[in-house]
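Only one chain comes next, encoded as structure tokens, the form predicted on its own.
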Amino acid sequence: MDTADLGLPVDVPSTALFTDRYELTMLQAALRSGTADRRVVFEVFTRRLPEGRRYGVVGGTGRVLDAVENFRFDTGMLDFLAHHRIVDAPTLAWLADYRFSGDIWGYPEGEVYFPGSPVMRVEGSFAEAVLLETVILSILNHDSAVAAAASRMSVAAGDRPLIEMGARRTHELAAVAASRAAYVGGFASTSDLAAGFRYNIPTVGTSAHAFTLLHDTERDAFTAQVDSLGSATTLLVDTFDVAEAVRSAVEVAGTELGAVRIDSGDLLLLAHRVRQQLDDLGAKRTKIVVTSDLDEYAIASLAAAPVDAYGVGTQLVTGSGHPTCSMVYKLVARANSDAPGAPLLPVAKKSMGAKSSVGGRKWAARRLDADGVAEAEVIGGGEVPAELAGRELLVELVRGGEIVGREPLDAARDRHRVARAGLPLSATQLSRGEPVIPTEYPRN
């Protein structure tokens, strides 16, 4: 079954209050001045990617889209805006009518995105659209950047699973989020059960070092935990001696033992002692895994070890040392006047520094090689090019306000999977580079 839009209660019920102040007082002042309902366009784009990353992974569309339906100001909500005086009592009747009635298109859940990618753009009147920034940019920064952790430790890992065990390394919300963005990343499973409830994520888990330590002995926690769960289980065998826990796991469990799991130590020493003592004792088809503050480049120097499956939290959940992929929410164009139908004008902001934008209505296309492979990020303004024509990346996501764009979990999993092997293999080196295509303007 897939959970993943029936609106389970694990999210807040309304996202209303999840933006900043200023999105507030813009609309009262806009409202006053009669450009609230002036057409405009907003675009959530990076300019640049984190340090030495190569790609981005787009994370947290289906959360924007929940997030839009539910943006609803309750009576709650006005009585707090009207008793701090945040807003006037025009504004205040403007919002308890509030429902998003633009349009919302972007670059589909799990595509791969470059500095300049318009990752995401709303149409709409101003009034409505730039209440919506804040909690689109925290949806996508926080998701996409553990969906790019997650890739890249997917990458390392290879055709090993792995376990998305760091919920209790985060804000409880924030983990069910975490989870829903790794599976996108490349992760088979999570140890959180509110993801597995709200988003049908397969869940994992077994034991920790206090049931061991619970029991009088190892051995003792070791026939407890098999003669509840089950001789495939996975038994922790590093609480005390490891060598002695692998012996007494297989001489409880037997041969068929399903994995034992290494959280300390050396980790590629004791994999391959493990497995020698695993084999040794006929225990020839029990796994390992290992866990114990892991990344993408612990993962890849595990490579060669005798290693099943790795357990990944802190580092995930933190997007490995980039918990933001620094996105913006840009106005790129406005209508030239409030007629309706009236052409749109571009619009950026200038800036000495590195804030500078591009203004103006974008579409973007992949451009590929002779073989197929990605060679470029074109991204322009006004008729798409012939030869690009079937590479666009942008998908309609909102329509008239409505949700046309959700989808199951699986599908955005299985899209990064073909997105990320149509880049260069460079894409999947994890020494520092820059992005490994160029984002390219062309003239129109």
The other form holds:
There are 2 protein chains.
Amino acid sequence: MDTADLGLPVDVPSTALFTDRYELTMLQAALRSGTADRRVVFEVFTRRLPEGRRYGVVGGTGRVLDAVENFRFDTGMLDFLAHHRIVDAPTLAWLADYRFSGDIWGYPEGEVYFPGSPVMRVEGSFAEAVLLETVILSILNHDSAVAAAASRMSVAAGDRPLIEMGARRTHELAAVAASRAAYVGGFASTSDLAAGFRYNIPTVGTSAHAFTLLHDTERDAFTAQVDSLGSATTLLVDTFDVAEAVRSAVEVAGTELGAVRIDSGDLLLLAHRVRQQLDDLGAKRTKIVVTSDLDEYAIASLAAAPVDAYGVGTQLVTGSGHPTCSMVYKLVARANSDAPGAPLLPVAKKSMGAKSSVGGRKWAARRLDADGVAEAEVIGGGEVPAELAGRELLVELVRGGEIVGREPLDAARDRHRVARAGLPLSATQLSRGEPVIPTEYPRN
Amino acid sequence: MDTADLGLPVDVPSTALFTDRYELTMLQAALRSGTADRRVVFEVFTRRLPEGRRYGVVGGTGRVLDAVENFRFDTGMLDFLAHHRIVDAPTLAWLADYRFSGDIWGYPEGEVYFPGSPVMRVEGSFAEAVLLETVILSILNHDSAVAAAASRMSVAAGDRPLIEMGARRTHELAAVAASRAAYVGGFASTSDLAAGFRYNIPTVGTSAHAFTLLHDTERDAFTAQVDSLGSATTLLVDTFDVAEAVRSAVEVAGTELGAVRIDSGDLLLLAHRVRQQLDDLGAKRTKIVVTSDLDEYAIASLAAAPVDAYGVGTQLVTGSGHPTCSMVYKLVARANSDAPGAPLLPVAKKSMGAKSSVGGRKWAARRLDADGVAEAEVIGGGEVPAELAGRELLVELVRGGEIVGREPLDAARDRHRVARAGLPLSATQLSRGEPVIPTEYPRN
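Now that the form predicted on its own has been shown, please provide the structure of the form predicted in complex with another copy of the chain.
Okay, now the whole complex, with that chain kicking things off.
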């Protein structure tokens, strides 16, 4: 397979093995029993938001489209499956020709979601649709968790830019996806070069304590950095004494110094002191960047401080306490035979008291109040009521196996801002609460 | 670059862009100031364990070696850096020839660690060593977090096997690394085919509710599965009524049915009921596998239940509440010139009251009491005291740029079991506590 145009090193040529073994053994059993070609509908949804969260954010839709497109079993993979007797010969032959040929609809990336929202719907034969479960959930569960955290941080930061700096705190490729999801959720830039390379997200950087410690004096380090990177650079001022460092920084770089970064200590206090000192030195336009285990609460607590930008790492890439969503991929309808046009029957797990779900293919729409503010997530089967026309949430992403839902990443970022702004004002409170609008299931 | 032998799709041909932008701009400034060739020592350590944890587990060392070996800037990457003016032309030329030529020592994979333990030490020129910071931390922070959670679950599970099933709950490639780390921590197998493909971890699978719902009756689904996969398969019995499902399962598969899986409800109660029912039906050797948001506490609570294996997903891949470690990569020593043989000076960040560290290249050893049980993690500079001879923890991983520390994954898994068994008994309590042995810094 030609991998040249797949954006390596941060993409992969095939996604087909990002799959739980049981998807393949279920396929084998269904091929044998004659049910593999039954037309089915799978839906992705969550039963609940993470505790206390007011809304979810769909992240990763674009990556799902890449994953579906690149879901192919090459010879090496088929050899592996054969060698370990994971599936039988007829199933291997079927997998060798695998290309998803069905339809996918979903909430567009950046849209908000609520408990029960059918954020993605996959239709096709059971055989072709069941195989996509694991990789679709991996992507949506990870990316949506980061996008939701990013959105809350973005609310807390207001107009001040947020820099994603979490690469070192998570798996090296999860980091790239996290940068992407953070951008959708409202971050402005990333420190991660792979994210810049793969997704064209603006990259930024400052300097580390190691650079200062490498030199014989802090002033030597500042001089080296300014000589090479210009006075618009950002100097790190907390390796030794902050006040001395700020004085050196302005002496070395001049009053046109771009920014200073504070990475430890009482950021609220230090930001005020450093701002005063910079102003006194005439460096009135020199900005202050703060970093150091920030989360949305710490960002909010700095709202009144003279801070110009926030760098966020750990808490962003770990979803600020909720590193994964609880999205599931559930069979909600299936044909009762493999005859073309066989009607779809709603199906659902119905064991006592746990993990039950609502059967049937569903639409979703967001109902607005008289002021145009969202007041309910409405989810139903059958026809969409006339009063919800134009408010439907699912869009077409894949038609007959062809990707039709690709869009620039900025479209998702813009959509998120608009969607969030359309929620009731209490959506953006940081304190714990219930989903900001209820999910309704009208009777048909 | 030939990617054929790199184990795609779950490896990547170059790791060089899994790097924060500032590593490259610091390199540029150091090349310009003449400090780039100073010999340096970076150490990876944590200041604390996650709250309440008694020990940490080193995970990812083997992946770090792969990452170092594959850290090369190819033409596409250099073009990207040039196009975005991330570094200047002399730096680009330097990067084009980059190969790490220094030395790396570290705690071997699977070893336990404590606050301050130098789990990895990278020595070389500043230029070559600083570039590795981000990717080394990404790998160790992620993989060690999962390995630590796996270790606790493994303690809770005792002799019963643990199956890693978390692929759908985390980034698709983080999932592969998580399977690997879980195996090191004591898990027996994984559902993730990519982890089997890449790391030869045994893969297993059962069946999903979708498979039952696809068929006209539960019995049809069981028949299909047994016909295709044999009676040793695992049937999922909680789609509708568990007791009816167990009865059908044994009728269809016979008393040689391999296992049943319960994925919802009160697992303790259901396990007892299902065991009784299986025994009454003569299926005395049919095993019971339980899954459903298990963590180490839920596993422990099932210790007295007739459960034969645990499948664990979300809580494993998210580190059971601690999805990342807080490992940092700090400059601890550097030469004062780039002359060959220039002596190394200890260096450390010394700002007031926060994030300070201990300068100087360090050794680490685990001191045992008279019974051979670990009693302290001893960390020092200079010579290792005679009484700690043979108890040193760091091993050679890379010598002059050549990887010398590769080992089979089972070696790390075995090492972890031995290392954990050498800790005081209270190490494996699940309740919150302090690190089970103190870290000591003897005066030299």
